[in-house]
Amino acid sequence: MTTTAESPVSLTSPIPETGLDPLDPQFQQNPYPFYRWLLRHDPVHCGSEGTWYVTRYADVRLVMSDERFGCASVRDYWEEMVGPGALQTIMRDTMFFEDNPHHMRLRKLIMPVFSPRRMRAMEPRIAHVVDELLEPLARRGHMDVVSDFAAPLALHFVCELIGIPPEGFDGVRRWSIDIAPTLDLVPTKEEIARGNQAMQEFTDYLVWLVEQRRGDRRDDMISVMLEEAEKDQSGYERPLIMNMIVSTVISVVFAGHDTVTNQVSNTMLALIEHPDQHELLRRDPGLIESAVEESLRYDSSVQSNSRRVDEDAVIGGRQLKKGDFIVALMGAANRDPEVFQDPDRFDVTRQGVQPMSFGAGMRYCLGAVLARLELRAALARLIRLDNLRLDCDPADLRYQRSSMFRSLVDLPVTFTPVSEYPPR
């Protein structure tokens, strides 16, 4: 849609002459001024090291859904970067590094586990776990939203769907923290070493768990994949083997755990920074659904996704060559003034929001329904906490070093302790 006119934009660019660098500390802390300038002055931008960045909503949707922009060729670059080891051995089979037809085969295999009907049937359980986690925190009057609440909430449900028992949750959280930096195309040598060790430990655990499940089938993702692996697969060019099961499980952990953890935390920070919007939600909880969509748009936990150009293409008048790297900046697309009126304003009453946060096309996030349900259940309780505020100087908030994710290291908050739970 066409929006109303905005205030004049400064012609001073925050982008250095060498081009956008997502690891610039200023960009890491707050990428939105960079997005704002790019959207209005250089929407298809050639950044540092010749990487292309697209920012407009329509262009991001194109890159995310058009098969001219592939993931399999990104794997080759990533494998060379991390070198030999468990990371390379396991993640070469992840569906995140696959193009069709193999990507769609793996996706269809696990789709029933994430069916909208099954997800909605989990609503009472999600509300129960939210209360189980939040009640002791609400009574004490302070918490770290990231580690005390958001991370255990997200971890619980992704592990439950996969088939990982509660006694394995702590290990999954520890391994995922060590592996995460290596999947971001910017790891240090030290991060690669920790990631390889964590990947090996995680793999050993999952292989053991899959073997246990052979004689104890359940209604979970491991059982679904195990049954497929045991079928006659002579018609497939690539039979489903243990490595594919393990890599798919690990991929789903990252897609469903870290992203939800970060989105709950980012949403709460947005509400703390906009007390008028927090008060609107308190007065009218019916706005929670629109508040979730607005939070996904305003400060998405997933900021970008990388592709490689598999055939020459023109976007926004710029010529891209086969082999070029291209990054779809979903965080920028969610602030596109051609799609969202007054895009830098956080407004929980905004209607018709369709954020790019879960991707587009064949790679649209399978866990989108579950993520929204978790966010709604979390908000329904958290907004009732009185006098909710940061327990640190806003300037001291830190973000994980990442080119893909917007991820707070921690989010310490205080509020009036409750004597009765749930808070009213």
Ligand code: HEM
The other form holds:
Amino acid sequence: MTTTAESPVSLTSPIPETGLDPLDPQFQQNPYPFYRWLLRHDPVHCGSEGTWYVTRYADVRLVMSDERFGCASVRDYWEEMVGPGALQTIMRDTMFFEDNPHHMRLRKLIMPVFSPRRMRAMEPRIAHVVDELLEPLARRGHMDVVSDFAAPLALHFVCELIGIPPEGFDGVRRWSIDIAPTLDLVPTKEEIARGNQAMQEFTDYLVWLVEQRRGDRRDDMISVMLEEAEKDQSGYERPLIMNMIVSTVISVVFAGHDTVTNQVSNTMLALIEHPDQHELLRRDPGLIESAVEESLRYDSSVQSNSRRVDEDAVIGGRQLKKGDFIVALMGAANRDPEVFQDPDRFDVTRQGVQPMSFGAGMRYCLGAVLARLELRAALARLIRLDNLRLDCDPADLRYQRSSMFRSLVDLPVTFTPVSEYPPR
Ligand code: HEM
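With the form predicted alone in hand, show me what the form predicted together with ligand HEM looks like.
Full complex below, order starting with the chain above.
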């Protein structure tokens, strides 16, 4: 089985008459035939339960960047879904559920932490942590790319940026796993209960950490937010309180952890499925930058983002009404034949790729520079492993059930163990 099938455009729709359902197991396993059909036959699609799905590059960019498509009204739906508890109390303040002016205020507040200069200064540390993680695995000759390498790498840098010390990493990973299902799909009662418990423990830990940091300022996100909270007699309608600090920290953990983990894994799978491209890259590491952009385009870890229509609007000739839900399918936009020639081909030499994977406009991913640096550093080492191949039947590869992310459960690989590290 190829997970990213490349069959010609189907004349029969893969989508049922009731409309696209992103939880359909076939869509979960491989959404690309669905996108291909939608892009060519129904680019602004009314799916199951009346949710709109946009697929074209230009329409996706519009939905993600135009203030008529808001996030604050998604919060009402989410709060009702999870009910009262720690999840609701903390996440009602997340920047993901804010529109302007409050969204911009929170964004500006943490933006200095993500400055390109600051990110580039992290480059040697990123290379170092990649080596620390990879050396024992490279000597062993097999690994699960997801849990042995990509997840600890992503967690390390998101925590470092925030100011969470290494002793806290395990807890953050555990709490994130339990909270994640409540931020994505329609969660079960058990998932909500587990999510509330984890959110409470995560919050208790962060409140403790923030109190510690009050007397011990550093060059991290918690310190930046504390400073702002202290001088916050600023006339803002909503002063920056502990709840906002905690919810911003937790939001950044979510934004920067699974996204990078999954992108590293999706990239490695694409290279394993396309040995000719892998070989090209091994012969010319100068192609690493374009390979990272191509992998973001070809199989993005973030496939979609949701909005709610705050003002009636027309897109692609379809009338959208205030209150409608609308999903921007970035995974589809990345395969738009109007923008990318032969879009289903994985080509590490492709030039000028601007993937939609980091979003657009006022919510464009703040961590894009960091993510790219992590991906390049990881790829530079991983492609050097000889005889890299899957350590399972490709048909056994599974994706986490998710409406937003393309997230491999695991990616077991084998390769020739190295006697000398780094491999040449
Ligand atoms: C391959 C990795 C990543 C992908 C594909 C990705 C994708 C995205 C996307 C699509 C958005 C926009 C969401 C929307 O419009 O609703 C976003 C926002 C954001 N991302 Fe990333 N991201 C990645 C890595 C990171 C990392 C490493 C961090 C931080 C450590 C980060 C922090 C953020 C933040 C804070 C926002 C919110 C920006 C705002 O609302 O103004 N991301 N990301």
